[in-house]
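Starting off, we have a lone chain in the form predicted on its own, written out as structure tokens.
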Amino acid sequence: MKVTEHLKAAKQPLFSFEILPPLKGKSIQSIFDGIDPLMEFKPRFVNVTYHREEFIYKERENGLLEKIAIRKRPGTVGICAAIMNKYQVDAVPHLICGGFSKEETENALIDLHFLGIDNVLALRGDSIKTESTFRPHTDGHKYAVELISQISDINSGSYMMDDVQLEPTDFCIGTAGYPEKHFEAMNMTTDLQYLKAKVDAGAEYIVTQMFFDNKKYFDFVNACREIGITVPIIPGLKPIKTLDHITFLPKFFKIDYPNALSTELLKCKNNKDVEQLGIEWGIAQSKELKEAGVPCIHYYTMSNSSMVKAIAKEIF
């Protein structure tokens, strides 16, 4: 069933959550354990990220350096079926553009159509530790929007593959948004000209990246629906878990703390002091976005769920 399709048959704000596929090496039994605390609020989908290969330069015995590609976390697919298979819930996988040729990526959608997933989110994706700015593959897409026409080509019918007959898609096309803009736009406003032309290329959902201040959230809503988007906007909430996350979350996200969580987080002494005014703040910022009757609350939950479910038993 598509995103889209519960957002439109829910009758109060739904409740979804993201997770990391587990580091190399673990078992599948690792996602469970992080999903298995979470099905007693009736997740209608859940999603799962998707890490590109990383590089590592090794010396040869010649003196030169050797580029090796290695991947920490295993592929996004196979824990999609997995988690639909063992739960009857709608996984979301996400697509992203480094890393992927067009081919690599008609592949992958293929593989997802035949397994039955119904929904992909579609990222360009972040840039690599080796990387100083995100550099697209030589064959692939540099923009979301991009990668999103492709999507929309392949729900038409429109292949790569020209030589075989296949059969459309129908994949429901989710985005994301930033209600304090992506950190490369030169500002707001071309931000959201830029998510209009992602939602005009066939994205039909957008999840927002994660913001503590919810006025953020509504003003993002409210400008997006100014010029012409009129898909659902779901917010998208982390709590913050650690000390190192006070500085490490505005620093990588980009984002700000409104000055009634950073007066409170100053005062935080240790781990445990910030985890529990993260599940308050979490619980407050639910609320009133529950209240506001948004179409879902989405938890980013980096596969450890005890703050999303302390959470969640206050909301859902």
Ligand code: FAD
Given for the second form:
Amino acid sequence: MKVTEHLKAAKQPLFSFEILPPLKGKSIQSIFDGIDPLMEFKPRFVNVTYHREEFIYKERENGLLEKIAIRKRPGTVGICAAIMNKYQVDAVPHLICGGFSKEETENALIDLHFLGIDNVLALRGDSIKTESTFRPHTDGHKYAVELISQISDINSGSYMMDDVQLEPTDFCIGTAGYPEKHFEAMNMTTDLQYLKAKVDAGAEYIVTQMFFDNKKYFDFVNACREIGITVPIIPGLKPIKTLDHITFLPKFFKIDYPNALSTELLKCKNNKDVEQLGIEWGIAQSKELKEAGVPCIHYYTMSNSSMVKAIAKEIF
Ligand code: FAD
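Same protein, the form predicted together with the named molecule this time rather than the form predicted on its own?
And the full complex, kicking off with our chain again.
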């Protein structure tokens, strides 16, 4: 079933979560171990992130440097198929522009279609460590809106390959939104205009970047509605877990902590204190969002489901 169908059928806010493929070399069991504790809350869909390859340079005996491609977390498509098979729950693979030519994107979508996966979250992806800014594949997409257009095209039967007859796909397309603005955007106004362009190109719902201040989400939803974005906007929440997260999350995801949270974080002496606060804050945020009638609350597990479980227990 499509994410939008789940949202339409829901009588109260749904529970969903995102997982990361395991580090290369780990078994699929590590994924199941992360999902099993959350199944009691009846997620209608589970997102699986996509991690593109990075490049490293290794010095050879002759002194020359060899460029080597490594993918630390491969397997998004296979993991989605395994989740659907084991849990009979819909899986939402993330598909990114970075590292993909348009032809490779088309092939990836054909593979997903064959596997019966009809949901996809379409993203641009970030720059890799060796790039200062995002650089698309020479024959790829620069922005998520172009990827969404390509998916919409094959949904209407328009493929790049014209030598074989392929049936139209029926992907439900999600896209990303940023209540605190995407870090590269000139301002909130342009960011919202580009978000609207993604919806106009075929995105049927939005999942937000994590935020810790619900007011930012509510303001974002209002601003979206004002410019004519009518699709469901799913809030994304991440529980803070460690002392390191206190600086890492704002730095990496370009988000702020509200004063009430930073005041409490300053009192934390160890990871245990942060984890307890993270659960309490997550519960409070979730309660308010649920009362406001959001369509679904989406949790970023970041390979750790115990905190999400502790929050979900109080909410779903
Ligand atoms: P876009 O919508 O393309 O926007 C990127 C920037 O360009 C924005 O500043 C926007 O304002 C601007 N822009 C957009 N369109 C145009 C245009 N036509 N002209 C000029 N400027 C424009 N990354 C991964 O690598 N793998 C994942 O699995 C993953 N999952 C994610 C899930 C969620 C819910 C979210 C919120 C993010 C995720 N990301 C993931 C991170 C995401 O790839 C980055 O935030 C990336 O920098 C932007 O992606 P986007 O799809 O929002 O890009």
